[in-house]
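Consider the single chain below, provided in structure tokens and representing the form predicted on its own.
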Amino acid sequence: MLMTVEVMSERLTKTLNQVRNDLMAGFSDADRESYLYLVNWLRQADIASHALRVGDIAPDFLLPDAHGRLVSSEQLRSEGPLVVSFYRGGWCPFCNAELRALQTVKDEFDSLQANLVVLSPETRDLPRQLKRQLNLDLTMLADVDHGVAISYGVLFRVPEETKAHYSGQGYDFGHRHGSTEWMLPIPATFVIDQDGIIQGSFVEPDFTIRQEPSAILSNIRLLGPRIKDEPPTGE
């Protein structure tokens, strides 16, 4: 079973990999001048060091999911161990090669009885459309009005050249978003545990740079066998 998941690792390794340096070497000239300015602009501004870290408290929420019906992190976590992903949206070809990535080793996170949660800043039908569209079966919220990405300190207002950029791509982010103003997570992933105790948190201004499956899974099996609630026996 290990060597199972060690191949399967290291094929996403490739395959993220793969993805990422296709996409940057089909990238336009304007293409890497923005993706250049943003990741700069980001590092510069340091806003990954408002991002919450190892050790914080965890803010719980409670979120629609792609169906519409609430999720509890609360309860979530009261079940076992929880990851928490951020991603910008399904116009990303970055994010969708890192929701497939998870999507692959889902039974893995099963067996460790941790759930999964994505949180995308995008509203309306389009967290639905995209998990059809690729075929998923993770749990994916609509992170309304960015509280919670805002509460993880992982959120950013778009810089103006970058906003140029995006919109002269198409990207209509008012409607995405259902919102006019122009925010955006940092993609960043957070391993918490029952107690709701950040245990691992991976947070990188470079949004074609995520943190590969693997490594979660290693970080969920550090926190040791889930203490599971007993059902009362009535004694």
The other form holds:
Amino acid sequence: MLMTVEVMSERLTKTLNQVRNDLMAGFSDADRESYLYLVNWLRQADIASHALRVGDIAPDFLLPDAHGRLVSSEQLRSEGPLVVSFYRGGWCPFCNAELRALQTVKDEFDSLQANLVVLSPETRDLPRQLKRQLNLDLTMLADVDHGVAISYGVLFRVPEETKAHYSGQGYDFGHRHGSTEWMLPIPATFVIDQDGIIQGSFVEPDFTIRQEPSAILSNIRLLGPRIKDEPPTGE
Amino acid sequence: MELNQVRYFLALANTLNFTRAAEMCSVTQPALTKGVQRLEQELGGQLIYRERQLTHLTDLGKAVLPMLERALASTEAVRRRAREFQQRDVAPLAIGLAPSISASLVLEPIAEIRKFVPGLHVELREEPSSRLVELLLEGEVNVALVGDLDEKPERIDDWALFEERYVAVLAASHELAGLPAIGIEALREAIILDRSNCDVAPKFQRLCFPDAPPNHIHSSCRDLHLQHLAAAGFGIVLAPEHMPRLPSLRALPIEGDPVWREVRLLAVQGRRYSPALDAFVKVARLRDWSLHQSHSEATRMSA
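Can you now output the form predicted together with its partner chain? The one shown was the form predicted on its own.
Let's see the whole complex now, leading with the same chain.
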């Protein structure tokens, strides 16, 4: 047990890229094959080209959190910068690593008066379970029926080959999403300013690569204090 | 996948006519065709058979249609919100409840959406499950909560919310009330109050009374009537665990918990969701229904 805690705290100090290498070292041949297939498929179909970009208007949303309470993006961004992070689900170890990493820097988000929401395609009690299992106090919203993922341009239909691999591992998206169509978001992170304009967009078809929390925080800092006449410097 | 592509496909599925679909979406026909082709590439197959007189959906098109309709409805409900509230100050939401589903279940979800949907007007309507399905299709109710469903039309979406067991509800003075649980043999000997049109009665018959029907003497189609009868010592009500009870009643588990049912949420596929309906469906699908069950449990324990 002690070992587990040590391993976990070690993980928390690692960058997501280091955690990625650890997780990929544990891939079976079948995992690796499925991973390469999906990433190639996403790149060839150029799925990420639909995603919203810096300068685009961020569509607002009203979604339930893990406890069934509604949360409004309009309200959140009126309080400060809003970070919207799409993840695939509690079954994905790369997503869980990302959530843990975000949890470790939550205080820094708070000190910048930035709100962070993580959007899950999962419904039922799954977001609640995940929060408990990973001991998270992040705001996790359920993107019920994928409406927000579609409006941010990050939704795709899981190709048959990938579906077969995930089914084989026991993942039932019909149960998890409340829909028999297998749809998933490309994991992505958007930084939205108080006017509802996207100021940061990280969309990477390789689901094993996530934006480092430090990079998200830098992006928020670049927004600086809210002075409308001065556009943010840098990217 | 892009929102516009989905809009184009849904307009096409609706009209089965490229010209009219393009008009509906305020784009040129080539733009609409291109958008749909791109969506087809991503989804891995044709969505529409393009035949001169016979444009129709392929199997893939039919398969993804309900999902895409729901996704679009979900995004549009939020976008329409501000506009709609300015134009209308009444947001109606008609919720159908099967007779064994207590209104107490939907109170918290309604309170939650009322925070965001000003002018919310809720109508609760109790009807048997099969009638609720008809009312949904007729647009008389927007959403319904029902127990186990034998069959439902394809155009109805349904989501399992939670499972609950049936318990024996009886007066605190009833001779069996002191037991920790009631055995099936004891139920067979006892007087069971008959809930007319009960959708779970066949399940009870099969699992608890396979040889002879329960000993029914008194009956009612209303749960409150049955509870009053039970409180006055006329017999035992077999009721879902979440059902609120008169203070003088006790609920005892049935040994082995033989009878369970699933509470489900129903809505009509492909219909435009109002902001109130969209919010209700979302909250219901995320709500921790077990809280409600443990609340009932706590009520029972303190009673």
